[in-house]
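A lone chain, given as structure tokens: the form predicted on its own.
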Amino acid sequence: MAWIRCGMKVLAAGALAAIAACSGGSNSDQRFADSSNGADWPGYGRTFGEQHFSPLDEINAGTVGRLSLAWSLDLPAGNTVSQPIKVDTTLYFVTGQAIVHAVDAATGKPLWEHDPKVGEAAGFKMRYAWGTRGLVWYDGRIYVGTMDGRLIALDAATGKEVWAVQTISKGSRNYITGAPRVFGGKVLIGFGGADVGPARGYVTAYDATSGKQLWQWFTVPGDPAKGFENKAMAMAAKTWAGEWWKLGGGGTVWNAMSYDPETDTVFLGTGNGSPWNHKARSDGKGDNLFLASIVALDGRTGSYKWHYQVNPGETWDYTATNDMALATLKTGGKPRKVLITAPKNGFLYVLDRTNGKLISAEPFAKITWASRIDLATGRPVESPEARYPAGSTAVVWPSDRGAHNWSPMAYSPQSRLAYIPVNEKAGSWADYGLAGAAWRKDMPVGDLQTAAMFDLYPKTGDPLDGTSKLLAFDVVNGRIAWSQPTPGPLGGGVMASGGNLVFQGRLDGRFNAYQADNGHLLWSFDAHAPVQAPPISYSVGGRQYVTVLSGAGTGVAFIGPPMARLAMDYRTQPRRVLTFALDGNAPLPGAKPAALAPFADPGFKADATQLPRGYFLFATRCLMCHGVDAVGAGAAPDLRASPVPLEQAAFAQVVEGGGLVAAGMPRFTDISDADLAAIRQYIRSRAAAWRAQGAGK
């Protein structure tokens, strides 16, 4: 009876072996145990579980003060987020556009680099993604995603391709930006994109090996008058309205996954609906299942088991793509198996992973959408007001953004803490005229998909681009145990080890190392860039080292704003692997310094006639990259900044004709010669105000 045994926290002689027969896979699987040493991070959260937790613990309270840089190596321009791995002697990363690289863990010496050529393949998905967060391996393979839907398996030792499958259609606007998880022989993938085109969410688990479907899952149903898949999807229907596979669902799984071995079992962190508006999505009726949602899924067929959705009818963009930690804690006097997840709506909930039975759910940061979580029902108790009803506005506590957005907590089994990068921010609702389809004319597939009129700057007397924090939360007793503010609006990713430590890093640059049990600061570097990646630890040799990218990424366009009062410039900031250890010494090269200012346009005026449609335009097409109002946040151009909308010809051939697209910049055929003149009326407008309050001189 081996089974038994598998997943135990003390396992064992031969125990470690019996995971993989467990799940069906080979020794590989035991590198994913979550009792394993620590020597390597060989997945997204490094092991199964998901914890992102680091048993090391050479690096502690006591000796952290020793720590400083062993190894750094520069990076290109592009997005900088993505969470290393490292397996045996080599570390894996993937930057830009799902470009992967291997160097030497203990020296940073390249070994390889693989680009898949997203820019040439993707096409207009571009538009939509920013880059890859995460890579795993798994059998001697290094398995990355890419954003025109590829899956790919690379031979670890060369970066040679093995085999690459196409996971989504090439026509849709879905991509792929979340890790993909692996275990017993397979490699699992889910994709994003409900937020900009009619999308229906699913899963599929490929033979690690050949790269074989062996099954999907979907997590919304779709057209009843052809069909179920299976008895869950009938079962989903039944709490849907009006036409709602025509508008796709939602449901995407763009992030969290965990896998129990012992039982076999998949979670899965399901998203937003697509479009958000419950009202416009389903005629404001029925939950919506499986959208916000955590479902457990059979590993070796993919079927259902159960689910716990955080959000019946979600209507604010509360995804459940948040990561999902398991641990064994004692409640009621005795050991449980649990799953721990924050997502957006602000709640940290504490499920019975073994059935989906709620324990606990209790708030981490403000919420005003509703005032508890009732534990007899599993459900929410929501103010009525939340809901935007017909002719009003409503100012949401947390925005869409999230009280917890992608970038990972940590969650320690030896103080029993949760580390959360908490964002504090309201936004404002209302209906967009009907909940029909009358917002279709304004936005069309391709652009936010909203179905309402949102604000992410209401007016609340708080600050207006919002606070963070990194919040230490006590899961067994459901109390916050410490917190500390971080500057802006979002903290990066948060890794957690047996040191007693805390690490995260800061839009200002500041890479950070807390006391896990009561949260003093007991060491910073300062990386002279944003670090929003979550970090790793491992050991090659005996020694411990912790690494982390550095640069501006996946979100930060959003916050413009503050980013540019960190004077983050695309084209100068460093993007840099970071890599630390007791006692390095290698220099930090120097941080170019940035001298970013409104390019000279004089005789400009501005049309008045033009700016409404052309501040419209780019807020649906370029914000989510180029930053709010235009104000670049460096993870692209600062296009206030530059010549190239002085010049219609010039700005048509890179928006139109794709001059950049090998740079990231993708190619809009679907824009008229009057909406590029509006959009560039806007952008020069940006400018000269900005000059008008004395930048450049």
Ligand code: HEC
Contents of the next structure:
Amino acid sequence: MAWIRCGMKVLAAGALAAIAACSGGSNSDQRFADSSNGADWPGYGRTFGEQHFSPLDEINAGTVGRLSLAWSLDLPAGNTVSQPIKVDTTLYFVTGQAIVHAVDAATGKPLWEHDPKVGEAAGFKMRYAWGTRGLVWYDGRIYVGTMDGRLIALDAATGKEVWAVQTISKGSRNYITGAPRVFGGKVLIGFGGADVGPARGYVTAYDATSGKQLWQWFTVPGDPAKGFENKAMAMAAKTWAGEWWKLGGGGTVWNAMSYDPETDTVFLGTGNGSPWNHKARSDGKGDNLFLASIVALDGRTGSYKWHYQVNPGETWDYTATNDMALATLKTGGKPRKVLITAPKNGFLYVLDRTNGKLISAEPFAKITWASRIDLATGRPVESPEARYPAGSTAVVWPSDRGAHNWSPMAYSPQSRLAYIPVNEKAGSWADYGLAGAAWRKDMPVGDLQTAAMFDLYPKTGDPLDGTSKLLAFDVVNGRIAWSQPTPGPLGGGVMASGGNLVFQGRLDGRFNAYQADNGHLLWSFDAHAPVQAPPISYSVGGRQYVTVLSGAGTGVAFIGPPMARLAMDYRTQPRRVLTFALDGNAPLPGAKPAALAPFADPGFKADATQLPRGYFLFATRCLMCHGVDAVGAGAAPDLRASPVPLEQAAFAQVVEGGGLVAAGMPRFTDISDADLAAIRQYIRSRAAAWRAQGAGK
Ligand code: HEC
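Switch over from the form predicted on its own to the form predicted together with heme C, please.
After this comes the whole thing, all chains and molecules, with the earlier chain placed first.
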């Protein structure tokens, strides 16, 4: 029996009853308890504490050699990087434009599908499509967010829509890609968009049953002339300068949230500044709260409790939106309730989650923007030149992609190691942006033009590729326990399990299991397609399963040329749900993706006058899906291998006419004929360069 304080009331209760009593929630909250047995995986990261850890141990370091395919399900082209969830006997996952699928968790038999018709609803927001990364179950419902900003509740048994609310303005450049979170009868959702135009971050809590709005919390202050929404905003406004509100400010909560039921506290990971450049955003002054921060809110009211900012005056797209694992750790001889996060900036932070106090911050990757985090002040000791002073350029580690991005890490309470998919790459920074566009306050917003990053290939270290690894970090002692190199500059999401195992997919199509305590590779499966999605584990009828989605999605387009070696064609790479169990006996699906070749283009005439404009337009509007240097990376077709750019009319039909909107190709209504011709010239010149290297012969 424990005594639990809920607001003003003191209750004598067992922990699970206390969760429901404190938060006003239903029994559904019990499924999200960190102590649950692992049969279900109902939300992102499995439980409220989001450790991406399964306690199940039938599949373990001793038995994993017998792990094989139990069933698989082919999926249509489109984004396949979401983390599935499993409740009772059903597996749910989301693909493409927020299409939710329900299948039998033991056999893969399809049960229902729900298509929210995002292509039709999203309009110009489609061009920022990063793909939905997850969904959540609560009390017989499935909740998912869409690009166009809807939060949708579906009946978990039938897939019928129960309610839908519009959570962001339709005319904004904001969109939802992250998984909603649930607790105490509420659904919580944020959004993204601070890279592509003005965005002022907020999260909104809705009643899970009715969809009624309960509370909303902004992450950055608005126009002071209009008054501040709460004391936290008045406090934050003191850390901003200039007319920041005209540019939004940023701080979107596009990915990470976790929840502590004992104290009814929600933790938010907030994003980068909008625009990125601190000088452009806030006259180069002030910390700019609550950008790049961990913020704790009261779950019932949404009021501010505390914050910890990882990057004061953020200016490199260093978000703090990476997953936050909650754990109890013994430090200084006593157990402490902590929050563990490994944000883009390359330090692994351990915070006391009862008050936000910094316990430790140790580097887990190459870092040059700061030498260390001062534990006394909690602030970084920055390298001044990393802020690209006027007229200078700075090569800074890590890049805007971050030492760790959205692919979740896992934390094992058994090994006390955090397993981080680490990216190592530098970024180039200056006051101008991608494709050399000078940043101006009056420039048309959007399409990555707010960036201060100007070169995707800094000439430092291993410029073209960057490297990546799976790194096990000893959270208690602040040091690296082991690491395994992974191919390319980006690794897949991670899951740890009670069987002393760590699972991770890779860009080259391998899905691997490592021994959690020493990093030895124990098992490997060839998916023939990049595996970026976070795996999960669950049990049905006492049998343990491991599930992951295969197929390229969010982020690979920014890799470009290094992806060419992996030759992952958008249309022919096998996108699947892959479910494994001990002694599984499903046939191995074959079929490697088809090899790509440049399209023959005998009529091509190089026109150097059009090229710079074509490059600029491609880099700012098309690159994020069709790849750096027009090298398709599997997230959209390789346009060098397409006949469509050869004909102005066919090209215009797709790009302006919106002929492929339902398939995920946005409609661009704001590109002139001359600009379309310039983009075609650029794409065809890239194909010619590929042919000159001997491709397609
Ligand atoms: C948000 C992601 C995204 C962006 C941004 C994007 N595309 Fe696409 N594009 C796609 C997808 C996905 C397809 C494949 C649709 C399908 O399955 O037919 C596609 C298909 C195409 C095709 C047809 C290729 C073929 O062989 O069928 C062309 C041409 C094209 N895009 C050009 C462009 C241009 C030019 C831009 C920039 C002005 C652009 N796209 C921006 C996602 C995108």
